[in-house]
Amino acid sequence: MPLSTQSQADIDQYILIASLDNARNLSNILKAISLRDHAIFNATQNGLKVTVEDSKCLQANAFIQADIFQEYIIKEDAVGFQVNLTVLLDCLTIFGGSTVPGVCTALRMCYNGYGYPLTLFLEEGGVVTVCKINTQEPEEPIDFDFCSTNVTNKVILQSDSLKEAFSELDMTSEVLQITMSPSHPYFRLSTFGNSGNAHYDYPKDSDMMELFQCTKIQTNRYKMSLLKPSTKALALSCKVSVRTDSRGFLSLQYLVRNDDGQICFVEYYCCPDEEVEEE
């Protein structure tokens, strides 16, 4: 492969490589979180962490482990930057992102320090194309401070019956609201759009339900147009677990196997819309 041809001399430069047979496998994950233009790289020894957020109320992050990837490479103990988001995936699909058995736009991106761009070499059958890509210092992440110790009530789905919920709801609707209990309806999503009020009722029994772990009568709304974003994840998810904690942030996080399946994970935390008062 033409990758493998670059001198030691010049793979020796970088503080961080990161390659992939399959470029999709990268591009994919990352069109699930494309909310906003920039996007904040972190690179630790266990793999890639890529964050973009939105006014403040909405945080997508993007988990690729280290063992995805067919190289990794990283001299320092983390390493981080900003890109622009767009750039970037149009720079992976420069070959057309091409579905083809067998056909496959392989990468190396490397990574020089603070300064640097940004370095991809794409390769697809014997073609190479250089890609330098503007590098910014990356802002501080807002902390939601989302921990486990304060999650109240969890379920997880299959992604399926999520999507058919999406697909049956009214999206007119500016807030959806979530309620999680104990007991009956245990898990329901609601709207309230042109069409009037709908419901989507999970039984906790249900074969799509996974797990269903309630410890307290919940309800909280959430902003329709910070939540649409996450449908890019749901679609190419098979599981979803659903989160709250006690102040009522949400939580998705999407299990996402690729196209050699293998699993990486897309996470949503999303602020509450305004307090619902329990009947």
The other form holds:
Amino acid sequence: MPLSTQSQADIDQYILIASLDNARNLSNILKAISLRDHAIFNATQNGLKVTVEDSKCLQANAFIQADIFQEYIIKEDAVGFQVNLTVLLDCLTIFGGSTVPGVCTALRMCYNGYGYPLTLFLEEGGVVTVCKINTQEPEEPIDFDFCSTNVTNKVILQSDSLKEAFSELDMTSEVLQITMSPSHPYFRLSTFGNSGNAHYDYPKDSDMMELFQCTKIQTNRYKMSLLKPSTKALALSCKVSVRTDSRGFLSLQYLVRNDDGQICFVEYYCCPDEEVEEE
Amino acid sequence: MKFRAKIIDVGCLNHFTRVVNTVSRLTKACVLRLTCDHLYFVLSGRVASGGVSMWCELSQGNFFDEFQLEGVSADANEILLEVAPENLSRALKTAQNAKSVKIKLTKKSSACLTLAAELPSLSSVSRVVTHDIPVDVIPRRLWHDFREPQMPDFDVSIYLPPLKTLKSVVDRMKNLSNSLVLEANLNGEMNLKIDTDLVSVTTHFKDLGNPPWGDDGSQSSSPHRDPELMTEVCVDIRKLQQFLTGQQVHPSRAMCNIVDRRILHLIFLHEDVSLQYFIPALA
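Mind pulling up the form predicted together with its partner chain next to the form predicted on its own we just looked at?
Next comes the full complex, and the chain you just saw is listed first.
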């Protein structure tokens, strides 16, 4: 472990140290939100929150709690910075994307504070790689002001049921329409593409439906280009909650189990597309 | 000039095919040099190929069951042909399960290497698939360009790390930078480094071992060289990646020689094939 090659002086200078025996427990979840190049990191005592935004209409967050890490030291209340996520992912997977089972890349991620690069120590099979990634001043993530009291409709589904639909979504449709209703069609995904309209219905008594709380009928459309990347998060997850609020804002929350079976969360917030049809 | 050769062993055929595939991934055009004992695929460093050069040597006897050569003249008993290795690769692909493969220098509308594969068939008569691969005969006056490269006066020679790891690291580094610095010392240590505006990455390899070149190598001629002292060369990552990606023949020995800031000389040795690749330092 790189730990042995670092002196106490080195360790003292860092305001954030996060270590993992298996770097995939970080890289996989970051891939699930890798829609754009830049990611905002916000570390607190509770753990790491990583945010990626797209055109002020979509926000993806990944939460990795402190207890997921084998070592997690933070010397301030909150530590924030922004990095190029694509570069970070290339560094985290420097020893290869998919590896032999049992062989892992160990990671120690360190940060000295404002103006310093994010330093990664990665080790696999006795080979050590050190990466220093430049950081920028973190932007303030948008507050989508999505709170549970405003939630109109909520369903929790097993991800398997949505995976097929999402992988087949008609990309020639500019929007993905989500209908949630206390009566038929209950939960429906619709696309309007060149070859016609497609609907995916999920009845409320389906095996895949773990929770169904819909109070009033709502139909909202979201830009396909914004939501399609959420397929990555869906692919990693075992359960997903879909909620809409009175404004038509969408919250998708994914329960992800990492390689060691520990739970992490990914959430997506999306604004409805301008033209909202009310049925 | 005459050349005819035949392969009948399927293991030899597969091995030969893999070598040709490797060469075809490294260059679009090269020179095939035929002598009584060897075949060589040669690429001489030119501006057009970005300055890289390649020397791939096969011992004829380990591949061919029959091999007859009559060179340009008695005192120059060789034939040099310019060929596109991909054409040879494609022809060999159809000969995968052949009972025998014959290669002959012929003259159709122009000079060709004709490859005839005898394929197994259900009837008593074999099926023969023939490929005519166009080649250009290289005149003797140009042969000096295709001589075996001299072993450069290197500063450090070192065995390469496991190719799988090396390839993964170089693949990722290629996403981050166009150039890479490779440094090594006589203590079996090698570092790969990239440094850009966005990121700097260094991978440290240890305990690689240094080949003992002995009396005829430069390595022992500077016995007082500090074993910790690193020698380095900065190369175009794509060229290094291209070399590593193309490999279909797993070498029994893989090493490199570094001429400080000038040349990266990669050597892959196999029982019956040796492959040398020279990548010049970036200006």
